[in-house]
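The data below hold one chain only, encoded as structure tokens and taken in the form predicted on its own.
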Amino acid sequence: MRIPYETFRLANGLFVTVSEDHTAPLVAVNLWYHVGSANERAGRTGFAHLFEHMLFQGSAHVGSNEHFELIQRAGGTLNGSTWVDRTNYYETIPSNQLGLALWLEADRMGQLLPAMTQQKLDTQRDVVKNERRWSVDNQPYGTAWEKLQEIGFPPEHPFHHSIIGSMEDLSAASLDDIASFFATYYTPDNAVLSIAGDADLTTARPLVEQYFGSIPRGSGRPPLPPMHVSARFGSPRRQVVPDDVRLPRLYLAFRTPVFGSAGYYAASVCGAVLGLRRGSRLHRTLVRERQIAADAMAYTSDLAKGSDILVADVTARPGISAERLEDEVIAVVEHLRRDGVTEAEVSRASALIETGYTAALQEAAERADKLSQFATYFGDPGLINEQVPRYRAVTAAQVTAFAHEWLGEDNRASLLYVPRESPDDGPPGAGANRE
């Protein structure tokens, strides 16, 4: 299956790419903002997080949370999303209400400002706190991605540090902040616009250019600080993590080559070996034959700058150890990087692989989020085309040489939860780091 698209940018830079499908009458407006975690500065982690919430409350012509309302009446739905290099926006409507998104997402790109208000920084910036209370502070395992961030990532990285932010940078916040953030970063410029389905380019660039066309382009974003680091860890690195769990987790974590490199897909594709459904070696090795493991898999983190991770997550059955779980995760990974992987098993993780990315193009959100990822990221909305045919060129010669070269002990770090035992271990999320 080969996605269509057509692409044009205004002469403010904002990039623009249409993806015509007519087989439902729905259209997906998904706009990526090339600013993430990644572009805060020391003291103001969570801004990116907490700008995304603050884009909802309204711009010149529209109200507070009357862009849900709108799209939503019309039969739409809509949300936004951040990650540690970027944000994104995305409506999904009935495609004769295509100009209605296009509108909100142009108003408050370009007339945000007027309706910011210290109450609804502050408003927001307690719904953000409740959100790190309730999805990281009081979730089982719920610190992990951050934790893996820490160990993964050195101090003065870009990515070392939370995407949802501490609670002191979230109180520090201030409103000259927010506006100095907007004005650097929400820019068409720093934007990619993507609109899939029921829309051609005859309908909708005239859309585009109605509503975005007057917006002025930014004074230019200041680069990210440093984003190499070594390829490996170089050494193994540990941290435990007494928590308020049931059972032990282990997240095994390894540098590998980042998204979209040409030693990118091997490493996927050793994931998906190692843990991409039930017939994968740790499902098959831990959870069903061995017994050791509740649940267990693997995956890369699709990180496009300076390192991607590759992650083995396994959950433990009751009544074993951590030690023990973490010893047996780490045998499954040394018996595939001593004796390779077979053609078999390379053949049904791309199947796997393919097969996942060719259903979820079929929807529109799903297709319009792709083309503004491989926009934002490398310039190149069909990269879309080009993932199916770079998974089936993987080898096992590749993948095996991927592993013995990639998944060494020099190259591995553990984040091991395990449950509190005594008020002594300290707070949730408390730990202690090894190398």
Contents of the next structure:
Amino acid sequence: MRIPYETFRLANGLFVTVSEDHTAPLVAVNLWYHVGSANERAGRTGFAHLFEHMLFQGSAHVGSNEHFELIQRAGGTLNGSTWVDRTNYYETIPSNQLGLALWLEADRMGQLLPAMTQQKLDTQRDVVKNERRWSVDNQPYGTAWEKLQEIGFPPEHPFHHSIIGSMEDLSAASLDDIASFFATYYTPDNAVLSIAGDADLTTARPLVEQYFGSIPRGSGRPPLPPMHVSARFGSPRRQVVPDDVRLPRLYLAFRTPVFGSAGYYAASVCGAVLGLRRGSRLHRTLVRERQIAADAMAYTSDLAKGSDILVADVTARPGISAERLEDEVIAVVEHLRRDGVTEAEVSRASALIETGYTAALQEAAERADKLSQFATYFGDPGLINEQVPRYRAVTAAQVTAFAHEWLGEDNRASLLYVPRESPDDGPPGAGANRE
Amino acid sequence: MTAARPLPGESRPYAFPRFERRTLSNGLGLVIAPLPKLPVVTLLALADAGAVTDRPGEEGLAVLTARMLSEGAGGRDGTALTEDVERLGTAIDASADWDAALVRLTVLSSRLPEAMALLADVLMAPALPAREVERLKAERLAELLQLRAEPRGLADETLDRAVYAAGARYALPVGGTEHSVSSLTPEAVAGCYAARYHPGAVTLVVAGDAETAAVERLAETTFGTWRGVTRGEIANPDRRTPDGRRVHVVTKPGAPQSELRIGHVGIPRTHPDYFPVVVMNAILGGVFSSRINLNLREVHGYTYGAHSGFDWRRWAGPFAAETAVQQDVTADAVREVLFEIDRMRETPVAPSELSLATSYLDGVFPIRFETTDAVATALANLVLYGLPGDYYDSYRANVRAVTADRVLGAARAHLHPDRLQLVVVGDADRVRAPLERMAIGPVTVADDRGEPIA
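Now the other one: the form predicted together with the partner chain, given that the block above is the form predicted on its own.
And the full complex, kicking off with our chain again.
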């Protein structure tokens, strides 16, 4: 399997990839801006994500809520998402509507600010606060990812703070913040545009030039604070979180080589050996054989800067204590570390990863997102075709060496959710820190 | 940049993937759709063994039996079977929904023969070992325990109990209750398998990078020796509770949001009003630009999102509007949802609303079928609901043919304000009084186990 693609760059710095597939008359448009929560200034946590919401509130030639309506009326689907170091916006539409999607993206990249009002900001602030309540505060284990960021990175690190942000910081965001964030980060030279599906370079390129060509280049992003962290935690970390949950759950985190790096593929395969599907070590041992866990999995977070985080995520069976759960998970990790992995385990893991990756690329939206991802992080969209060979090349010896070097006691952080027993334990999310 | 909005180009034709239907000599149905885009293929076996076949007191048996299929088969125990399957780079996902048991996998097409042989073992020769039955029961009980702290799941479950009559299968969770699951035995699982899993009650859908003739030969070789006939009747699962609005509060002290469900029993998938109802719901709450979402989210900022939907099943599944709103606007949000449901029945929708809904449903149609799994699921639905062979070819024309009059007719016939049951999972101390002041109907408060609180 090879995903075809071509690239070009506009004079203003916008990098564009086009990947043809004429199986169906549909096309995906995907824009990655190289900005995320890591770029937020102190006191404005959650701003990158709030800003993403504002991009759906209209621009110079597009009314409020019209962005959604125009795409849906054209027969398309759309959304956006914010991550620590990127924000993406995407549509899949009938291919004869490619011009509309590109025009809408260009209008908000070029002329967002005329449409911004205090009332729109206030409404979206309420929407985002409700998103926080819905996905984080009122959801069992909903605070896990922000606590993993907290425990995984030191306070001065750009990945330390929450993506969705605090209620207080969301309240503080102003129209001035919108204007300066827009000018700094939403520029063509800080973006990658990918077009995948029923389109070719001959038709797509003139449209891209017509709509995006006159948008001025930015004046340069301010440098991020240093992303470097020590490769390993150095000493064990542990946090117990009493929460409104009925069963204890452990997130056992390890710092690991960043996404796409030479060491990443062995880390990813090791994660799959440990916790991808029912044949993995954690599932087989703790769910099927010892029956102390209700569910068990492990995965990398795919962070591309500073350090990645590999997480083993295991929920206790009723009647199993948090401490017992933690001991049992660590025993599985220790066993893997001591005795290494087998060829069969590695081939199972990479076969599952390969099928999952290939099946996902059936969707134009996924192909476009991957092209944007590899172009943004590594300047090379062609890496979309290199992932399967890299996974296939991972050997049992490499995974064993990875486990030995990276899964030791000096590189573990336990985040342990426990059922809150009484109101005295404090509000949701409050935790006791003991390292 | 340019102010002028681009006009669409000429649209290219789209055809839903071609497929062939066959019946093997033993009665097994076969549907094959060759899709040569990427080297993957999906196998989906559909058995007439959904949760509607559960007898009273045995709720959860159909789901448990379907899940047991992949816990050992063809002389392998659960561990060995999982190894053999995952070595191929795939996983067998076996479960049951209301209508059917579904066993599916997606694999690289080079491994199709081995994958089909494993699927055949799972369907024809499952081991159903007692130890794994007990383990899956314990996992379901753990899931039910976690649900007590999960507002969304709790709200869904409470709505089902509120709209369906006690004793109707749809009133209780598809996977069963603590009480019913605890009583299930390995013998009951074996009995369910013996009664429900036979070639005449199973259809195998194969969609992806494979040729029709080759798939047909392979299916005959792997499934051809299977014999048996299905037994058992299905009791009507969709009887509704008496008319009259009622408010059901499930208390979660200190909850920052209220999880809302506002609904009643809907209509079956095969109802002749399906298309006008789908379009009507898209306008009411089915898409982002719908009335309910724009009102609650974009006008009022009450919520991250608000939706409505008909849950399409063989018998009448629920219709519900659902959202989660900040606690202090719970009653206001309820009032707005009720207002939108009433408005839908009172006046015809505007031409721009109708065209948005129909052009959206028409336009996204090809986008729904980009993957082998999506095509296989669509073909399984064709079989399950007995839809005509040209159903997907005529789908878009059927959507476009819906008029404002038919939307109004569908709203008046299938939205029932007098039957609405309102579920609120939230802080009862704070939301009860405002809800009582609205005088929607009697307000009852229960704990997270459904036990009434005075």
